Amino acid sequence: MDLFDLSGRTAVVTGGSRGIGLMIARGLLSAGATVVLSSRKADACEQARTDLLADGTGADRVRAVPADLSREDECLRLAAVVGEHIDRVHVLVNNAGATWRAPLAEFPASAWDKVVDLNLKSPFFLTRAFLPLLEADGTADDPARVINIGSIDGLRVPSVPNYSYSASKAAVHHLTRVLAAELGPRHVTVNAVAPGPFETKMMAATLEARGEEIAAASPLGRIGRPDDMAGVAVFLASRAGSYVTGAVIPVDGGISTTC
């Protein structure tokens, strides 16, 4: 169905070397997009690119640009590097993120700085840096897209002491609404996805300790699979999602809304 076809479109996925970001990158590629991956470590970027090429994707459709996106200058550099080769971007996925868990009495100031810089400030700086490329692609009928990755921990009180993470993700959800209102008239939609439990490095220790319990808490009785994340990203990025903006979509098997 051409409703979900992304052929000829370019997507930039931050934090794209593993986990949620890699799931999204693979989904956008399968829908026909050209994907630019970015993450902090150059070797991780190149390994992700190699893995995607092994799926049968043409080398001309996957590129990797390492960047430390906790810094505004690196957000600007990433946009400049992409702009040297591509004159328009259809999708920006702001996925790069960090977490920190510690008891209240021990939670350090550095945990706020690290997490907020990457989880909250980076999506703002990246969206602003990429705006000229996004506006070059967007039209009234088929806007360009910004997809921010939040979390169900930003929708509900989490069960673990991750103060800066949950607060930053709640802020990402509201930043999404604010930017949607401002950028809609400029033919750019802004939406957020709030993942629940997925098999990622960030969730590995939790799932190892409590995976069966977490799966049982979901009305669907399981944790998320790569296709679950790829599917919502393709929907939001494609013509199928062209009239959706300012939304925060939980992809969590119903955990945040029914439990």
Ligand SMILES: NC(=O)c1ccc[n+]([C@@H]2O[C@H](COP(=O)([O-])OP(=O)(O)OC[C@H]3O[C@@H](n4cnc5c(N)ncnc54)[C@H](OP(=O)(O)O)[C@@H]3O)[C@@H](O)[C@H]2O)c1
Contents of the next structure:
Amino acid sequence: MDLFDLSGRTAVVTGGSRGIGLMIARGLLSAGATVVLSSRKADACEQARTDLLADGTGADRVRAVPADLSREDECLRLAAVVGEHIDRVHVLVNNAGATWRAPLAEFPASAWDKVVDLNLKSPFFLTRAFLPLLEADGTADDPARVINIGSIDGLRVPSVPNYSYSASKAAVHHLTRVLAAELGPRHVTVNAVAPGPFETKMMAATLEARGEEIAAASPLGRIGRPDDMAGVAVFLASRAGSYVTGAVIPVDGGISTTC
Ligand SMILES: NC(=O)c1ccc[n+]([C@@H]2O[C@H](COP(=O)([O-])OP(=O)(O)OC[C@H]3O[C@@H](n4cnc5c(N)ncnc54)[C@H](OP(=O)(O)O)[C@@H]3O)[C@@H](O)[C@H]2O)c1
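Could you output the structure for the form predicted together with the named molecule, given that the previous block was the form predicted on its own?
Let's see the whole complex now, leading with the same chain.
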């Protein structure tokens, strides 16, 4: 199983304080990595560390660096703070994200700025800021990894009016391919994961209102589980995923490909 072993590796997970980021952080920790979590709220990052300690998933290997990653200066600061303590990063997970729903006629300009700043510009700024640390780790046989968290809403037309969100996710999928072409020769892979429905704060209202219906309509008949997200992240981060780049992997129980 050393194919999936991440011992001695460092991973940075944005939006790692809860939801899908925490699912991924837990998976990478279980595989042996040291994890740096980042989100805006220091207390939420600390709570995540406490939760990881409580379930024994290697909390001694977790650090938290709060940052508002919707701003480029904060993306640069996060990379600088991480670089003060370590000289190489194996995996950067660009997961922090936000959504906005409003009818077409009322959809405000601020919903474009907020969502595009965090969901699209931030993965670009973070990847560029972390590049020296990623290149310090990557080799031809075992490249460093960037994992962007997209969405099935960027693969097919969503059923809700989230114009800036679905457009930002389609764009991050394409940015993934563009950066994969450029960074492959520099020994960094760039892939995207496109999650279907997972139980998180972002999805709480939708799943409360329509969770059973959404699950029943999917080929596998259920909502995503934490292990589903941990599994794909460990695969992409480990030696098992070292020949995969420029891919957009739906982890959605088959919704985007069959429904
Ligand atoms: N849940 C799903 O079903 C689903 C489906 C498809 C795609 N996704 C994608 O998965 C990713 C995670 O979503 P989630 O469902 O886990 O959402 P969530 O529960 O709302 O978590 C969002 C995370 O991002 C952090 N965050 C928000 N704004 C930030 C900012 N400006 N700077 C830094 N961190 C920030 C939050 O912490 P703070 O509040 O402390 O900043 C939190 O840790 C997103 O990219 C989302 O689009 C989710």
